[in-house]
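This document starts with one chain, in the form predicted alone, laid out as structure tokens.
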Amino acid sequence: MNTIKCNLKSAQKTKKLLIENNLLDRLHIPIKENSFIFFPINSFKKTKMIFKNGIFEKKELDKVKKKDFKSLLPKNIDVPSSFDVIGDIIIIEIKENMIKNEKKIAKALLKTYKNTKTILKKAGEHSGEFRTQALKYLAGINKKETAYKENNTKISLDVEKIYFSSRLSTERKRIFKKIKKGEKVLVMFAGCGPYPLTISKNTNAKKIIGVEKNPIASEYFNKNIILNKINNIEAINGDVKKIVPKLDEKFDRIIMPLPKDAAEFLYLAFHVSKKGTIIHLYGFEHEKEFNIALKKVDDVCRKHNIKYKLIELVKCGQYSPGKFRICVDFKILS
């Protein structure tokens, strides 16, 4: 196993840099020898580019033992195959054949994941104007508010009253890594602020405006700006149809992370775009029908006489069997 060697004084700094560049191998356990620590790495070549004077050694490392709450339950019990972790809350989906054992499942999760304080279950689909989801308490502390950390950012939210996906943390990182110094960024459907907040904390963007219609999400958005001590974000509570046409400026980048039908609002982005503006448009499409997303962009651009250049279409995670959240990145040419 390839490792990078460092003394204990620089261990935290080295680990942080490895994590930021996705170079830390999380499947193996680092080892300590005398006053040195050896971190497992997943790419020798890339790590050497970052740590030009680094010391690399081959080591036999133990594999990380995965936490398995299933081992605390009888083998004949059906359990969720996956779940969402947001701060100290775990949200699970309980199918009909699991209902009679849902409390046992919840307690097993609490025992396994020591940093978790609450287990909730999905009590319906995402619905309504704000695409929120009803959640039912199962075990632990009866609460639905939590504090979540992502990409150097602290995010406070109510998981039932606000649409939020922790699974998009990698996608948010993909976006903020593209942002150049001095950019002005508009985020429509900003929610409690994950895109604006992570952009502000990880880039040198000049100004970020986030527009959100859900008053509760907007309230948390403003709280999170204060929580993160940020001064280059403006959070606006209101309907993008009314707010965006009144914005008296053009943006370098426009992000549209509405989980459904964002293309219907694409014409609004043209009001505040200019030559060179990059738009990130999200949507859900079947893996065999990604061309539909491209056609939506093309149809709206043609209707409004907008010339554009496709940059890429990115899969941002599976939503359901065969269906993915996707992002179409394109650039305004005129």
The other form holds:
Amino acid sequence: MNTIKCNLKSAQKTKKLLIENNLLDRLHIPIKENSFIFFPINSFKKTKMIFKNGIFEKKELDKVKKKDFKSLLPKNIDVPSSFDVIGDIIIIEIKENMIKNEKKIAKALLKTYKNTKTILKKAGEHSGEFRTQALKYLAGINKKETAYKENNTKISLDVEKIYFSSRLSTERKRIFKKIKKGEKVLVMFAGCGPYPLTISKNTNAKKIIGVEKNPIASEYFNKNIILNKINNIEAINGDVKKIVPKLDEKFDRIIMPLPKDAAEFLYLAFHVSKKGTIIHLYGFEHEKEFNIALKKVDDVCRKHNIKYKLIELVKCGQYSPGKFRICVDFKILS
Ligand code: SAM
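Can I get the form predicted together with S-adenosylmethionine as well, since the one above is the form predicted alone?
Up next: the whole complex, starting with the chain shown before.
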């Protein structure tokens, strides 16, 4: 494969420049030969443009081995096929047939993922008004608070007392990429603030209001505003049913990330929308029934005499077999 050759003295500088320009091939391991190092690159043409006098050579390089905690465990035992990483906490789902080995599995994860301090297991589904999930301690430091980084944003939270999903970072990016300079944004069901915070850190939005009922989530939301040195977010603790009708302004964009039943709250958005407002309404639907989500929007809009234009229905992650988290994006026309 293509590599760029440099002497060991300039290795750090070369590597930094390769990373900054997204040219380092991270699937292969650089190789040292005498006083030289050969970095794998993913584009010969682009690298040549940056390193005009660079020396390029073809080399056989070893592939980076994937971290695999399973290699530390007996071969015949069942282990979770995936897990959630939030900051320095890993959350796993232990099925019935894994219970007797859960501590071993947790310890193997701790040994493999060096930045992880704590392993917790799911002890129930997301439930209740606050959509929280009970978690049980398995290994490492016994704690449930962590600091997580996403899209240039620091987020501090308690993983048990607050709803939070790191799997939604790509969806949050999809939303903030749409935001134009000067927009006023309302985020209902804001949790500890991931949507408002990532919008503030990555756009030129004028103002963002986040409303959240869970007092602990609101406390972290306020803490996260300070942590990120933000001054264009207002975090309001309370029920959207009481707070939103009292907001004396119209928004350019309204985000409603409560997939379980956001459609029931959609009428609230009409109090604070105007011609051109874009609404992002989340839901859970089976892939064969996405039209149900569209019908929900249509029904509420008809009931309130609202004209709208559908922008798109986006799949933003699988929830269960055949069922997806979806987002209906639509624009208010009148
Ligand atoms: N937006 C956050 C995120 O993406 O991590 C949290 C999403 S979570 C699925 C839904 C949030 O809505 C929870 O934090 C819950 O406490 C909050 N919530 C539920 N009912 C509410 C209501 N009536 N008013 C305000 N917040 C509410």
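Not measured: the values here are computed from a predicted model. Residue numbers count along the first chain shown, from 1. Note that the rigid core is defined as the largest set of C-alphas that superpose within 1.5 Å between two forms.
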On a rigid core superposition, would Ser10 pass a 2 Å threshold for CA movement between the two forms?
yes
Would you say Leu24 moves its Cα by 2 Å or more between the two forms, aligning on the core?
yes
Would you say Ile50 moves between the two forms, meaning its CA shifts by 2 Å or more once the core is fitted?
yes
Keeping the rigid core fixed, work out how far the Cα of Glu60 travels between the two forms, to one decimal in Å.
6.6
